[in-house]
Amino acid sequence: MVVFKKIADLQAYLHQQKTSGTDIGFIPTMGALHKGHISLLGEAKKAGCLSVCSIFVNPTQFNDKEDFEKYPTSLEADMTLLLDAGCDVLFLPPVTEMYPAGTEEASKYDLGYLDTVLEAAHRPGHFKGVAQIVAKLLDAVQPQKLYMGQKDYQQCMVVRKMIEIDNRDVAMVICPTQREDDGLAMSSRNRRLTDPQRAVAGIIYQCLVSILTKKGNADFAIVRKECFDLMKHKGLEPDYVELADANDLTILSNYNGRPMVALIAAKVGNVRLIDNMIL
């Protein structure tokens, strides 16, 4: 694995290897990998690519300071996982590297809609600073293949009207979220649950599963409701459990026969979790 901290000698290198005609599948991460990102490189090496991921925690997309101290780091450990999975290439820039002109320059994009609802409506500010970085990544790395995870289904949403935005020529790929046996989503976060809190974090799962199965069997409010009175009852604090349409992510008031995906939001403790089911 080679890794690198300047755009300028990761580009030089990947000109030489783009020369033999291999295409690029990057895989943007803020480090504190798991099998989920690992399972996204998995599918760039499945793909024949050329393996790029980025560790990089882009301080734009926190709009709390106390959130974006307390995101676990372990460079590491990172690095070690990436050269068991057969990594080929890693982007280490500091952020002088990629905000050469400082961290308050402003987005360019206008995300409409989804910058409006559900995590954005918690989070002000967040997407647009993923929309930024992952621009500015692409720009880096000019890869043919761009993999993401479906835990962060809004954010792909987002990068994908990104992608639209600036008319670039690079395949999203979106791969299925990864899980821990009680249906957790795998997160970065949950290195921040002390264990009674990872007792009770599966219950979310729980409640996707039921909003799936009873799909066509009940009233969506119901089932919202049964959902927030479960979270409560185990002492989640849930922030949002929605329907929406898989495609633009307009918020549903009841199941439909269009794509669908639920989505919910939850804090245990205080360690936010998201995560969503495509019905």
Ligand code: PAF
Given for the second form:
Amino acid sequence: MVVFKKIADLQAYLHQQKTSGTDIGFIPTMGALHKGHISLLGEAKKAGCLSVCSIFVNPTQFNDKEDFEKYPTSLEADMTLLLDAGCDVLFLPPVTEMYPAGTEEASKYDLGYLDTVLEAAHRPGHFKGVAQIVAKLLDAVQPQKLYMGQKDYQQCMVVRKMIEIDNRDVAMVICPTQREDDGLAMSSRNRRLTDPQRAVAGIIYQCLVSILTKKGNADFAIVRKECFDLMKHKGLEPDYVELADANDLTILSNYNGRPMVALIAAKVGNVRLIDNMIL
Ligand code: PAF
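Output the structure of the form predicted in complex with the named molecule; the preceding block shows the form predicted on its own.
Below, the chain from earlier opens the complete complex, with every other chain and molecule after it.
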């Protein structure tokens, strides 16, 4: 695995690789890697791509200073995981490389509706920061394929919109959520859960399954209330339980015949978890 900290060095190396006709598959991350990230890398390798991972904890996507400061980092363990998984290139830029003019630089992306609902309503500015950094990383890496996890469903929609706005020539591959044995979606934030919190966190997945199984024979308002009650009973603090159009995230008041996605955000202690399921 070759490691680069500077865009110019990364690009010089990738330029050589591209001349041999290899596609580049890019996996952007903020580190604290787990099997979910490694599955994205696996998909890039399966597609025969030269795999490029980035680790960069992007300050502009944190609306909460404490969340940024507490974001887990584990560079040594991450590098071992990437090496073992056969990652070809690791891009590890410092903040000054991604934001030479400073992190006050405004995001140019108008994300419209996507920047008003669900996660956006709870984390103002978050998605503008995500669009801004993923665009910068795509400029640096210039991959043919971009691998992202379905776990961050709205983030995938936002990145798809940014790609459309910029008319970028990159294919986005959305990969399935990796889960623990009790269904909890793998997330870097899970490592901040205490044992008792971890023991109840799988209830989010159970709620999604119940939304799926009741599709077609129940009123969503009732199913949503059951999910809220169940999560609260287990000591979670749900932010939302929503049903949305899977293509554009229009919030739905009830099940319909179109492709839908159920989305949940809930706090377990002070750790905020999100998950979703396509219905
Ligand atoms: O999902 C993440 O880890 C981040 O939001 C991303 C896509 C790497 C941008 O910083």
